[in-house]
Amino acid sequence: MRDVAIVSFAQAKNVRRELDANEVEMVMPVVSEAVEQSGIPRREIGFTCSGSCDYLAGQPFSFVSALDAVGAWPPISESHVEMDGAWALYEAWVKIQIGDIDSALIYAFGKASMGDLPDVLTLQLDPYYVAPLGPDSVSMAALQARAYLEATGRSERDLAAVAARSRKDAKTNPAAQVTGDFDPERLLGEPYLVSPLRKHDCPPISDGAAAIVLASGDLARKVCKRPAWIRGIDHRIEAHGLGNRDLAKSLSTAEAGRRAGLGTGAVDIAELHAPFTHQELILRDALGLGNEVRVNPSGGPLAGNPMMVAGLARFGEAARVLMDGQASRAVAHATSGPCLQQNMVAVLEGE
């Protein structure tokens, strides 16, 4: 297998409504940025794979006019992922042990702000069985939350103190759209959203962008002074009806920690991401990860969700904590769909 790692990771200020840029005037600046960090000219850059999601957008092949932020003339060998861009990431990774090329850019997008995205997700779901029920995306959450509270005796005031914490540490992340000290106790006493859900379990609405290179072997040593290293990478998928899996664990998470090498050495950091404070506790349960791994450094998704960008950025933020030298080996995690449907996990290590 080819040594592959993350060498530059940029993103956007996370914002509730991003009223003076489209899609194309956000993703530009986070790609110029993640290029000239890399190191690698532009026209030396393999391959582009972007993530977005039309949904979002209202209209299809949204991602298309993306395309203007990064310079697609001369023509460059591009793909697109109709999913979070974590994905967009795998597929490039793909293409780079199969040999084809040495480096990729990998960028994604989301403007949730354009419609009431909770319905929006409804969309998403199985149009003959779930999606005439009008479940939306808080409410599925709820749900599994209710789930795992009952499977497992734990109770609210561990979901706020998952709040409070992310919260407080995002207070170090300029890309953080939602900090400060928050009182766990006082979180309690703030109505319900969906029972057991209050407004601190759930991720705020987010327009964002972010954007990551890949280098192989000897180009990421010769352009990254301490690249993070993909070690190891899998994704997994589980049933899309939820009364098809138990939804108070993640048994997908699970086997693609084990397959991507989790398990095999001590971790420093983990970057979950976990929109909902339950999904939190779910995957750490799933990945084993105890009291000593630090999750969530960056304040994760409850300090800012951009869809479709999220996933992604959890990879980035690992990568930026190895790169920095304040850890030695992480966790990045990415989910998509409904409650946890389908997973990805990545060893990633500084060198």
Contents of the next structure:
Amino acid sequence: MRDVAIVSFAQAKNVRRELDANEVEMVMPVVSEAVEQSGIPRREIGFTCSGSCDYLAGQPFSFVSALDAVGAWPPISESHVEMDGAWALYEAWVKIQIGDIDSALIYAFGKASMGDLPDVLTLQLDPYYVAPLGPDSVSMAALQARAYLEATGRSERDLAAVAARSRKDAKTNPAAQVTGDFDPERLLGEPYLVSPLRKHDCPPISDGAAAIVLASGDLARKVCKRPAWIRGIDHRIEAHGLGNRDLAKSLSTAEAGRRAGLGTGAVDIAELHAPFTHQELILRDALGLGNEVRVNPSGGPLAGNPMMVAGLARFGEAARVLMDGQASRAVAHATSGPCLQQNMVAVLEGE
Amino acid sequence: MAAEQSRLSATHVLEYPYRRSVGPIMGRFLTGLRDRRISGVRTGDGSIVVPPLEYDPATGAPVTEFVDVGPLGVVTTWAWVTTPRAKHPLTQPFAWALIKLDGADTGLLHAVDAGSADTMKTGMRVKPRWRDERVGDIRDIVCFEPEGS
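Next up, can you give the form predicted in complex with its partner chain of this protein, since the form predicted on its own came first?
Starting with the chain above, the whole complex follows.
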């Protein structure tokens, strides 16, 4: 395997409604910042891959117009995934492994404010048995939350504690959308949104964009003082029917973590793509992360959750902590589909 | 502003007008609903998957044998909706639930019209409320309701 590292990361501030910029204008600054930080001339980056969703933009092939933000003339080698940008990163990592390129630019964008996000997310569901009933994303997460609470004996107070910690940690993250000091006891006094979930258990609806540059071996060492090496990366998927799997566990996360080599040593921090409070606890269980592991020091998706971006941002945030020298081994996780259906886990290490 | 009055606008109807064929497995389940029959499929390890999939989720092997289940079942998890959304199946507060129908090994996602969240309990028994005009659609079941109601 070739050594591949994250050498730069940039993201836009997560906002509820980006009124001034279209997708191209949201992507352009983060791409420019990530490329500049990487120290690799833009024309020398071997591959560009993006993650976004046509359903958010409401038009097919909407990702093509976003290419204006990277400059695709003269022609560049480029690809796109209709998934979170973390899967675009995975494609780029595979392409670097094949050996014909040494660097790649990955970007992701999502502007949920153009539609009604819960209704848009319903369109991703099984069109035969599920979508006709119109279950929304919060309702489906609530089914999982109760399954988890009843299976484990954990409480709604445990969920509120996750929300309070995330918002507190987010105070130091300039990109975060929901920040501040909240008393878990007072959060529990709020009404249910869809029981057993309250508003603080759910992610904010966000507009945002992020970009990462990957580089292999010697190039990464040349351009970056302390690259965040991807030591292992894997993704696994479970059955799409909510009733066909154990919602209280994440077997796909556990398997991806095992295959990514998580078990070979201790980790300092984890950036988990857990949009709902109970999902952080499910992921911790699946990855075997004890209390000594700091989870989502950035505030995580509960502090800002741009669709198609939040998973890639977990890779960026985990890498940033390593590049800054604040930790030596980190986990980055991304998810896709309802109730943690598909999961990607990577183990990152500083030099 | 003058520019405001001269701005061009056009109505954009957003739709993805795909037509889907349901095939022999899902088609048989949906057709059965017209006759108030709920069927599942048996997978390689003997478990009954409802609603049926065309493949065994554990192995990917095709499924062939149909088994009738229900119509009563047990709630395995639920979520209470206080304010139904426009696309939800009921207009009054209701529960989403995964329902393991009698004879099935997996959960069916549907709504439960229970009146109040206090009535809902994991493990409670529910029965389907059928639509009068059934067309072979998951919505031929309006919702489920507590067994005794």
